[in-house]
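The form predicted on its own is given below as one chain in C-alpha cells.
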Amino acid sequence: MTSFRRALVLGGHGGLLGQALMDVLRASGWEAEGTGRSSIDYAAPDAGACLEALVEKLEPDCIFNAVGYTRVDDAEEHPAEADLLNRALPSMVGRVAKNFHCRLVHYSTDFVFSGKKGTPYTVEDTPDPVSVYGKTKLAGEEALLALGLEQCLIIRTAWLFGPGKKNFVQTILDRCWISQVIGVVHDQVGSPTYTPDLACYSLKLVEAEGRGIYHVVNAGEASWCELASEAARLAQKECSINAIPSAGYPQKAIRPAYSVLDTTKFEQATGVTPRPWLQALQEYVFRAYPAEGT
C-alpha cells in the first residue's frame, strides 16, 4: 500500500469527474487542488511552463489528469481541438509528471474500440477508432506510454453520469418534464459509469499501486435506451421512453454499437468488485431528484 497524500486534479473544478475524485480525495484523507477552465490555458505557448510551476508549488504526489474534449460529434468537425485535449494535452502532463517523479493517473475511454467485437473489451483487445474523439483519445493513451513513466496508470472507462454537472441521465429527466414521449438510441450498448464509484475505484487503484491500463467501469451493460428507461422510472417520471435505432437519430461521429468493458484486470489489481451500474443510478437518481425518486 502507498501512503500518497497530496494529489493536483486537473478539471477538479467543474468538470463532472474532476468534482467527485476531489470530493472522495478530501473525504479519504487527501489534501486535494483542482484545477479549472481558467487556471491553465492549454493552448497557450506557456501551458506547459504554467503547469510545472503550479506542480512546483503544490508538490503532488500523485496528479488525476480528468480533462478532455468530450464533445463526440463537435470533434469530427474540430479535430484540432480536439487533438489539443486528448493527445497534446496528457503528454505535456506526462512531462510534467516525469520531471517532477509524480504518479499520473489518466482518463481514456470506450471509444478507442470499434464495438464490433460483440462481447465485453478486456485492456489486451487491440484499439480500433471509429471516431476523432477515439483516435485522439487513444492517441493520448500512446502518447503517455511513449514516455516510459513508471508510475503512470490509465484508465478507460465510460457513459459517465452523476453530480456537478449536466449528463446524459439528468439530460433525460430534465427532458420528461415538457415532453411525454422521448426517442432515445437502443442498438448502442455500453457500460453505464457512477463518477463517485468511478473516483473511488480509482483511488483502490493508485492504493494498489496500480500501473498501465485498466477498464474501470460499473458492473453490468446496457443501451441507451435502457438507462434512460430506468433513470426515468426511478424518478417516476410519466414519459415514455421509446426505442430507436442509430440510424434514427443522425450524428456526426459514428459510435461504437457494443463497447461494454472487461474489469477483469482491475477486480485482480485491487480486490474490489464494481457495483452494478443499476444501483449507483439508483443512489444518483434518489440523491438529485429527491422529491420525485422517494
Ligand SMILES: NC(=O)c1ccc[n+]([C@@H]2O[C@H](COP(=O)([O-])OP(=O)(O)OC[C@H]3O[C@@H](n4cnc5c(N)ncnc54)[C@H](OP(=O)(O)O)[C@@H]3O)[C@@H](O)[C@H]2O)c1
Contents of the next structure:
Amino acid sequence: MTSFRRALVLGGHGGLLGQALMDVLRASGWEAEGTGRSSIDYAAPDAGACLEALVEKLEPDCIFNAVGYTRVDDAEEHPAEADLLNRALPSMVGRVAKNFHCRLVHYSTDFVFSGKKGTPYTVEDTPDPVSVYGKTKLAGEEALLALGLEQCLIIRTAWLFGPGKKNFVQTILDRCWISQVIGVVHDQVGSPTYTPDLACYSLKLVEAEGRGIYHVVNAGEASWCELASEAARLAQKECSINAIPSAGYPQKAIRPAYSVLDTTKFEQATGVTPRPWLQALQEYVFRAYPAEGT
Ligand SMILES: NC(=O)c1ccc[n+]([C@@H]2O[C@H](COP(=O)([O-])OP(=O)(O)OC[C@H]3O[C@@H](n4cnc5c(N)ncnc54)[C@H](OP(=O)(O)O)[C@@H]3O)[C@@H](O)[C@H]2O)c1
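Next, give the form predicted together with this ligand, keeping in mind that what was shown is the form predicted on its own.
The next block holds the full complex; its first chain is the one shown before.
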C-alpha cells in the first residue's frame, strides 16, 4: 500500500465535498491544505501561476480538485463560466500535477449521462450529457485523460449531501419548518451520497493506486422525493412530502431521469462496499439535527 501524506484540496475551504475531504484526510493522518476563493480565484487569468506557486511551496503528494461550476441551472445561461471551471480548470490542474509529479484526484458527475439507459451506469457506458453542466464536466474528464497523466483518478459521484454547506437535504428540512406540505420530484432517480463517505472512499482509491474513471456513490437508489421523505422522517418533521412530476417543477437544465451509478469497478479496486445511502442519511440527520433526529 502506498503512503501518501500531504494533500492540497482545491475547494477545501468552502466546498461541500472539499470540507469533507479536509476532515477525512486530517483524521487519517494526512497533512491537508485547502484553497478557497479568497486564496485562489480559479476564474482569474493568473490562477495557473498561483496554483503552481502553491504546489511548489507545499509539495503535495496528491491534489484533490473539488472545485467546479456546480449551479446546474445557471450553467445553461453561463456556459463560458461553466466551461472555465469544469473543463479548463481541470486541464490546468492536470498540467500542474504532471509538472510536479503529484497524483491528481478529480471529481465528475452522474450528469455526464442522459438517464435514458434505465439501469445503473457503469464506467464502460458512453456518456451522453443533456445539460451544459454535464457537457462541461465531460469535457473536463476528456481534457484530463488527453494529458496522459499516469497518476490521475477521475471520480464520478452524485447527489451529494453532508455537513458544512447548504445541500438538498438541508434545504428540505429547513422548508419543513415553514411548510406543512412540500412537493418534491419523484421521476428523477439517482444515487444519494454522503460527502464524508465519498471522502473516505476516495482515500481508499488513492491507497489502492486507482487510475482512470471510477463511479463512487453510496449504495442503493432513490428519487428526490424518497430522499426528502426519509430525511423528514428521520428528523421527525411534521411535514407531508408529496410526489410531483418534473413537469410540475420546471428547471432551466434538463436532468437525467435515471442516473444511478454502478460502483463495481470501485469495489473491485478497493475491496470496499459502499454503505447504503439511507444509513448514511441517518448519520447525517442525527448529527446535524440532534434535537429533531434523536
Ligand atoms: N453537489 C453534488 O451533488 C455533486 C454531484 C456530482 C458531482 N459533483 C462534483 O463534485 C465536485 C464538488 O462538488 P460540491 O458540491 O462540493 O461543490 P460546491 O460545494 O459548489 O463547491 C465548489 C467549490 O468550488 C469553489 N469555487 C467555485 N468557483 C470558484 C472560483 N472561481 N475560484 C475559486 N474557487 C471556486 C467554491 O468556492 P466557494 O465556496 O467560495 O463558492 C467551492 O469551494 C464538483 O466537481 C462537482 O461537479 C457534485
